[in-house]
Amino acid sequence: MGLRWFHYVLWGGLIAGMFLLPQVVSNGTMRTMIFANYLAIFAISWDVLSGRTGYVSFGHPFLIGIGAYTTAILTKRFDVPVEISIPIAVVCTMIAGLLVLLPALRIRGSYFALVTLAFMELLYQLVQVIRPDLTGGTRGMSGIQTLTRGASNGYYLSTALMLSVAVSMWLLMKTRLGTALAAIGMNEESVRGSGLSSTRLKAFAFLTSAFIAGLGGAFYVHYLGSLAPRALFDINFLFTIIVAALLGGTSTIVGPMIGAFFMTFLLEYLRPVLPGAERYFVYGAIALLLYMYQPKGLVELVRTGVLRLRKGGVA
């Protein structure tokens, strides 16, 4: 897989630093980090599909929503233990992902994006009108069982989940399978010409993305303890996921992590200055400028900076 010693050092340092962080930061910062962890999970999920294969999805909240609503309904309405409801939610998300995948297999570009966006809007309307006694209708659901109490416990859980997803996906993308997925984004016809099944590869990417989205959505709702369809299927939520992946650097796994933390803290620091929706305009402008300056994302800026330091050290 082309792993070098510094890969182990960097990942080991990141993991150690993340778990030691609660010793030096406030509870407020930890809560912000929790949201950054979940955004990183969602951005990685988007990156596995869209960043790697080039099939841009505008309906990722659809997958996140399936996972969140499934476990919320099972635990809240039917008293199913959370250790059972979360795996069921992940399986349901993957099945729902197949429903999106089947009609979208033979289309790409703007058509694929529109199909995924249509599924997100469809789910948003369905949860409000069909069985509101189960879904909570337009008001959503509250009093959902939480997995942890306190900022530090929530931080450790979200960090462990995010790092598990990030490391496993990063290792996966280092394999020949990951290379084949990237090749689809470059030239799908060449992939078919080489004898590989692009349909199977796309199905794998979509199901893997759905798995991560469902897992993240299920844990996220059990952290919040509530669920609101207006917030979950909000266009700002969708764009935050996409911008985090693009700004950090697509098709890298590490890039969406960096982008998620950057976007989360940027929005948080803008809140006292611009408490309303105006801060989304400001963060969008900042993201656009950064993306224009370095289209490969923040991860490329970090890589370039490290190379310059190494050259300076050698000199």
Contents of the next structure:
Amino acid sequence: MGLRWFHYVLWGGLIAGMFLLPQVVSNGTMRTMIFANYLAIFAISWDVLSGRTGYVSFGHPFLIGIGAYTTAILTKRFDVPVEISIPIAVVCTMIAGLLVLLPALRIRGSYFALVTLAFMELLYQLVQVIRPDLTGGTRGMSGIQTLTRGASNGYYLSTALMLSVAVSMWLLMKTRLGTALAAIGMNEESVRGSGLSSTRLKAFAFLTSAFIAGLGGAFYVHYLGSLAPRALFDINFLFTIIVAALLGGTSTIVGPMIGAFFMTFLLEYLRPVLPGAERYFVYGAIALLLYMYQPKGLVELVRTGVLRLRKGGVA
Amino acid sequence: MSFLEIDNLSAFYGKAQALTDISITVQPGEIVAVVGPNGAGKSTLLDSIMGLVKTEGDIRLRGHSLVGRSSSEIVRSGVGYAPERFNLFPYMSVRDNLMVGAFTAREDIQSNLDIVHKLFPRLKEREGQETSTQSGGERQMVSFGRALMTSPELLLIDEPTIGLAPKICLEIAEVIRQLNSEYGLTVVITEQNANFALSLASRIYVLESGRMQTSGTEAELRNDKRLLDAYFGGH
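Other form of same protein, the form predicted in complex with the partner chain, not the form predicted alone:
Whole complex next, starting from this chain.
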């Protein structure tokens, strides 16, 4: 699996650091970090599907939305306890993930991206017109049960969730199965020629991605306590997820995490200067510059920086 | 019974027909070459054996039909495929490229890896290197290695010398001979380099525009001036 002692030390250090952080940062910063944690979960989920297998999804909020709406409706309208509603939401999202898989069996590239975008738009329209008494229609839902109170508890929960997802995916990607998933993104025909079932591998990637998206979506809605379709199915939300993964570095686990934190804090610090949608212009420009300079993302910049330091230290 | 029998094979990409009525037999332990110019259908022939394209006709391995079986079943039945070196996973390490091939032969991973490292010591030295940064010859070794990780009895090799220096071609020919004589593999190679094919194979099939033009032993084809002029550049 190629696991080395320093991998455990780095993950251990990151986990310890993140759990000690509430001792030294303000509640405001913690709230920003909660959003960064959820964005990291969504970016990891997107990367499992799109970064690894090369099937670029423009409809990830479709999966997140299924998870969020399912648990919100079950808890708010039918008084189902969250311990039951969240697993149901995750299962429903995985079933939705299989729906997204269907077009991927025949098409890829820009056509696949457009089909996934249509999935997102379809759900956006459906939740507004079909049974608005359940979904809340265009206004969405509020008063949804929250799982935690206070910034620090919300932070601990989101951090535990994000790190659990990240470490699990990191371990999974270190296996031969993870290697095969990445191989699909590079040359699907060769994967088949090596005797692997690309359909099964894609199904696994789509289900895993949907599992994470559903889990993240469900916990996110129970953190917010409300659900607004316009915000959830907003094109800016979609691009924030994609850019976080690309900016941080696709086909890695740490990359989408770094990208998510960078994006969230960048947008937050730009808020006083550029309160409107102009902020997205700035992050777009940064993403463009970084992508031109280092297509492998921030994680590669960090990696080469560490290598240079080590070489300098040796010299 | 032949080891591999292909009867009246036609292959299609959508509505376009790429192969027409191809028949080939390969005996156990034999090296057979399929030669022809670009677009002759050589790669399509190997893809057809691997179940990667839509076909008509029959393909039998040890008497059992491969038609309608998935690529993974075909690999599990003992067919290894070394595609052109351009068909590697470029941003993966040498080791990870080999491991993709190891999926179907999980119980033999270490012994197969030992064989690959014995044949290609350079791959062991550079197992952490991305294949996109390797030379053409090294990538060809990775392609061979990945196919060998599937524990094949029949090895299909697609254009092993394309774009490689003559010295590397000789090394590759030596490895193919070694795989055949030492490890008992039956080998089918496709080639544009007719001299390479003649030096290696016991029998040669000549393809052009998706149709079989002729076939024969190395000796027969070397003496056929018309064929040499048409396909082998008058050697």
